[in-house]
Amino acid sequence: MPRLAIKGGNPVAEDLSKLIPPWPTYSEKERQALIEVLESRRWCRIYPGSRAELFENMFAEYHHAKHGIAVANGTVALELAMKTVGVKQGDKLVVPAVTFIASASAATELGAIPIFADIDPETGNISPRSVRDIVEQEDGVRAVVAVHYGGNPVNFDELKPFLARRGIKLIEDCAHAHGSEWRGRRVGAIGDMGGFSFQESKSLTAGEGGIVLTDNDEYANKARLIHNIGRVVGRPGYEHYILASNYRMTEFQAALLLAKLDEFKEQVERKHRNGAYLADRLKRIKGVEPQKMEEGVTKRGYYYFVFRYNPEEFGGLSKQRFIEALRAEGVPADIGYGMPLYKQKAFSREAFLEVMPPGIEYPNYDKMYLPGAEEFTRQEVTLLHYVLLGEKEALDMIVAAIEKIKENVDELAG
């Protein structure tokens, strides 16, 4: 029986890193695109016909949306969406308890209050039942932020009609979900507005950057004004129509994204196929359960490949020790975000009230316990999306590493 790498044996996935691309990828195409912007001396998108405008149109079209507004990063994409749909100081926004902190901190930047909803531990997505309970119990809910966790679209069939009947806006957090589809339509403008991130680790990246999508003409016009300090592109530079901030994307970011767009579209298809292959292989191993997808998901644009680890099927081996063993075998596994947001120090009473306007009451995050969120974070193991860009040989190495650990689990327990 082969010895575990963590105990001095040979890593079964030693060559995995050679079979997947280093991330982020780049080529001469990206290099030339940046040089062209540099030499143009037009580095800001304030000119009609800018690269940022071209990218907005192309990305929106790909995502089946009428409008795109490119911004500096994914966090301000959410802030812009929230401002546009009318979120104001003191309003409440329902946010899933397991997500990157920006899904909630974007609200606090506006003086709004995140109300954490539980998640479905099988899908990792916000629980429609938890959303309904909150909306029925809380006054002042302005919007719901629905995160497509790991690229796994939320259940729009349950969320959207319920919220629409109550006049509550649906904001999609698509930072994980570039290219994901629900019933044949790509995410981003299925809700009222959607925000994407192009941060370095994302499946389409310019280091930083973001975009807001919508089908609503009024929202699009309002968002364009807000994101450009109240100015209209093509009008004299010092005409301002509203008081606002500057969320603009640079021409360097737009040039990188345009250069990578065709490659990205092909990668979405490859990761969808490979994700399904890896999930099917892992289902055969007791104790590692791939993230469940709803029946309405027709395409998965991955950020995380997620599976849930059950230590009882591995002789009681802790998740931390399992991940250490997996990494030793050559598999770059991680724990996702590690804890529900309400356990973050940023949501302690002192930290929360320090940034909120006077008169806002602390929502007692420190006393929260949401069972789905606790179960999910206790079990979650993640692989970043670029692992799925390898061929089946690479994916088989991941499976072999998990099988090896399970077969030799007594060696670790000892």
Ligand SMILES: Cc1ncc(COP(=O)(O)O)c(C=O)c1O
Second form
Amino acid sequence: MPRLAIKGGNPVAEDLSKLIPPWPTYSEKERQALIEVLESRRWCRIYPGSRAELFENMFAEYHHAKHGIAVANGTVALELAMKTVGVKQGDKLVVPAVTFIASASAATELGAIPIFADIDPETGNISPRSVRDIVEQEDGVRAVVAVHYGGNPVNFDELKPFLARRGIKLIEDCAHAHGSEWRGRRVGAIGDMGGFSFQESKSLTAGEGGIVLTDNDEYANKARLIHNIGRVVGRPGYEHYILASNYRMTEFQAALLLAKLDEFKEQVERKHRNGAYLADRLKRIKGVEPQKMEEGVTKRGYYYFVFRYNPEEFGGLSKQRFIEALRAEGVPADIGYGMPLYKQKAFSREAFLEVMPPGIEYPNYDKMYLPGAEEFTRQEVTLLHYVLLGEKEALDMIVAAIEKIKENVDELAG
Ligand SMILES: Cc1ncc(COP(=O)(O)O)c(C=O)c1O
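With the form predicted alone in hand, show me what the form predicted in complex with the named molecule looks like.
Following is the full complex, with the preceding chain placed first.
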């Protein structure tokens, strides 16, 4: 019987790291692109004909959006989207309880109050029923932040018409969802505005970076002004039309993103194919359940490949210990965000009130318990998207490692 690697046996996925390209990938093309910017002495995008503008057009077109506004990172992309749709101090924003904290902290940066909605533990996405309940119970909900968790598009059919009827804005947090599609349309401008991140771990990256997409001409103009400290883009100088901030992307970031765009598009297709293969193989193992995708999902972009782990099918082995065993076998698994956001110290009474404007009441995050979010975070196991750049041989190693742990779980008893 093979011994588990965590007990000194041979790792079954020892060669996995050799079958996956190191992330982020780059080639001579990226090196040249950066040197060209350097030597051009145009490092800032405020001049006409910038690389940032070209990237905005190309990324927006790929994502089936009319407009793109490139920014410094994904957190300020959400802040810009919120400001643009009119979020003001004291407004409420519905945010899924399980996501990266920026989905909520972009709101608190504007003095707006995140109201946490529950998660559908099968999809990992915001529960449309929980959104409806909140909207019906709370006054002052201005917008909903819908995170496509791991890259899994939210159910727009359930969210969009419901919110539109009530004049509540839908902001897509697409930081995980480059290339994802709902009913044949790429995400980002299906709602009112969408924000993306190009941080180093993301599936299209310039180290840092972000973009806001929209189909709304008025929002696009407003967002461009806000992001350029009240100036018209392409018109440098000192004519400012509104009071705002500087969210601009640099020309180095834009050049890297442009250089990576073709490869990224090919990687989206590859990860979609390989993700479906891995999910299909994992479904056959009792106790691991790949994230459910709804019938409207026509293309799955990835940040995380997510599956839920059930200790009962693994002789009671805890998730923590399962992940340790999996890592020892050579599979870089992780726990995702680990807890619902309302359990973060940043949402304690003291920490929350410290950053909020005077007069804002504490929403009692410390007393929250959302069953779907609790269940999902208890069970969630994640693999980062670039694992799916490995082909069948690599994916079969992941499956073999999980099967090996299941078959030899007795070695870990006690
Ligand atoms: C869901 C989600 N939203 C927003 C962000 C913020 O992006 P950035 O790190 O580029 O500021 C991230 C980044 O990790 C994210 O995962």
